[in-house]
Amino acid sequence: MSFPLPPAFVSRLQHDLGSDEALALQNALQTNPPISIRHNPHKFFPNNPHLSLTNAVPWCDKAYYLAQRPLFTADPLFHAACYYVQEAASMFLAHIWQQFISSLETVCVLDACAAPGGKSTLLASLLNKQSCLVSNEVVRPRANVLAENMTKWGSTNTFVTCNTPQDLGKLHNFFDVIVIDAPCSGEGMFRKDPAAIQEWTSQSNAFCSQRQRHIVADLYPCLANNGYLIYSTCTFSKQENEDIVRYLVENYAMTCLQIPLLPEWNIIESQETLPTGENIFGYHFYPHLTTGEGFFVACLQKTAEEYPTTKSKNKNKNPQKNTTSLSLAQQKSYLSNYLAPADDFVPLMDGDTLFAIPQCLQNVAQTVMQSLYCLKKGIEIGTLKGKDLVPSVGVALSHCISPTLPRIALSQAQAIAYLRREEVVLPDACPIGWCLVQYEGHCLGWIKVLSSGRCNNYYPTHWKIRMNIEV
């Protein structure tokens, strides 16, 4: 692969890095991008014949580089969210988390610019069950993709919202951790997305920098005192990286934290001392030094509480939203049928759709649902159709699906047919009624087996595989 880089971009690299480093980086941008995946800790698989794992990603547990890029669409375990395809440098978030946040600590986390879901699925894997993740995306089509990926990941303590940073900022002191993977000029993704080169101009950095300042300023009020703000981009520009970190430290009650590194990682730390004596630390991933794409990250901590708190974390509210024909006893009965342990959850009816919210997150759920536009909340159990509840794919893919529900094992060919939303030819003597379909022990969704032996495929139409795949 080879493509020309914008002369203004090359000139800036030479100024910032020096001629030799700039040339090495340009050469790296002409190579094929590495491929990396991260396992879902709740859906771990010992051997996947479709993946050839080579080396572990050093700063993230259960993450690996692949020898080559397989056809992920042809792997049912990909659709079951047994793993997520994520750029390795962005997985550095796991290392930052382990340095500053205890796995035993109960926290409320915001992934503010979350689509398509790489960092959110990683955060969901890092959180304990008492903690909560709100994954937000302002662009609705991208938010729908985010909701799909978070549903497949299966975590019960996550919400997906579609709101502006201004909307989120009104939840004063609500979040203990905010991750902002800010929209940027995308220079670090040039070899992965050559179209980004065509969109880049010499004014891109200044335009993106202004937008990034607005985003961090709008979100600052919703960060709790002593909370952490993790800011990242996939660009090399100091205007979009260190300048934003400096802006936060100079204008808000924020201090920048130094992140411990291992020298063999070849991550470049930048450091600047302000006239006030405070230090600014930033961390650059350059493709000629690290196995991954271009990436920048910094971690800051809020040092003062400046707004009245929106919520009381100890206050217990029932998140019941709408009254329907389904009684509370019936709602709880459905939770008992589909979840284990069902006692960890409370039911929530939104129209004709039944959700399950973790008991410990009732107050958080109430605040989120009253303040934000939610696309996903807890676990979607099912939707009433007449007197029957049609089970949701969300509960099928969740970590808490009841082990007593009937299951049907599919071959790879059958699983691909199911994921294409085609009719699946089932073995004899399958249970009549609603059944989970599985591939290598991992749930894909629901079918309804008819007394005739045929079945109805209930895989979501908007998720189905449209590619022709030969198995």
The other form holds:
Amino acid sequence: MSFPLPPAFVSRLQHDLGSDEALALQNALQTNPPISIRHNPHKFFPNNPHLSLTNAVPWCDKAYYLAQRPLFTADPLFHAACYYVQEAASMFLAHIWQQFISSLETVCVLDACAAPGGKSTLLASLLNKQSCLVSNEVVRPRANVLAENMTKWGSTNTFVTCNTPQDLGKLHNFFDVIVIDAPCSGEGMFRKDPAAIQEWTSQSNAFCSQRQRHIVADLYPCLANNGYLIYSTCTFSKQENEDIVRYLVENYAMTCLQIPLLPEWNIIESQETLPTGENIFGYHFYPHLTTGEGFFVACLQKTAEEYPTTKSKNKNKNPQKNTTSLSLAQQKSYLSNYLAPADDFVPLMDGDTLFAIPQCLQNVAQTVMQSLYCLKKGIEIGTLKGKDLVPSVGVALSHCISPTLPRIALSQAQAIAYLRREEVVLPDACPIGWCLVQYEGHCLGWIKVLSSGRCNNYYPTHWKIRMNIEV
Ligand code: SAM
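Since we've got the form predicted on its own here, give me the form predicted together with S-adenosylmethionine too.
Below: every chain and molecule of the assembly, starting with the one above.
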């Protein structure tokens, strides 16, 4: 169902774009949104009859438009995070990365407003093994969804936190790249999410602009000198877009970068020269010109170090948080059992839960865990229950799950039953004990096979499919 566009919004579009462009944009907002997906580069992509792939998204590798929207919930490979459903304009982040960041050896990246995880899953796919990503979301229920999506994506070098921009800002000069996909008035989502039309008022732009200034100002101190700040919104409003970029250039040691484009992409560059002679550049995706939703992005670079750098406290101490009944040798032995290659990781106990952190990220992990409220750290291996370690779904879905662990292949109907947390009827000869379940070669989680031949389903309750699905 589409709602009429607010008259104040339409007259602002006419003022900003001229009446012909404004009309073309309004017409585009009445059409069905295009659907696009992005493959997980660390999980192979089997032939998938659920997805009718058409053209490639031109500015992002391994991303495709679909001919129609399938019922993603009915596809076990969606739950295995073989792909992420993301609107195409947002994937332009991949192009910015290729232009400015991919040549850097190691980077510590913050995605400051990250839920539900579209940009974070893309960033995780772009990082090399020595680099890391902190995906943060301030709203707790949304942070839980972010943690779920990042766990499923399976990267080993990602953390999920739930903090305010002020908390993050205290980590002076810590991040080499900060992505601020700011909360906004959502005008670019009007056709995808009609509720955004109803929430919009003529005060929305001013209110959001004020909040966006606070967010960028709070986060600025945690950007390293020469670091990149990528600012984006899904709105057309200059108050929330160019005005924020100008605010950063005028008030902070920041310069705005021009992003090379191909003309056939139809992305509109806005350029303004400030009285100081500096230029600011912004990039607009309009649904009547590009196949995607409304989107704005700008890329800035910090040009001076202004704050004393935050040092990792207790830098050389073992980052164990609590005393634990597992010796270091036992922890390492669990890592060898579950991970391949295990030597790349160090164990970390938090209470009764065992995590694996990439060796090269120990110091980063320590600072993040000491300074922020962390919901995901590296790979969660399992939780001690008595003398047993109950394996976590995080390790099952990770890129580094050992290929030698026992596993059972499920049909689509069995996989859906498993994801609904129902009883799974197993084939006759199943190994007793902990077993991975797979669909089309991709792990979904754990079951425990009992001596009776039955099994207990360990798919997380809060992730289970609640919808009825006919297979
Ligand atoms: N980057 C996400 C993605 O690609 O999936 C979408 C992020 S959404 C546009 C903006 C996020 O900012 C929301 O999850 C919202 O909860 C969060 N947010 C709201 N108010 C905020 C604030 N004051 N400071 C920081 N983040 C805020």
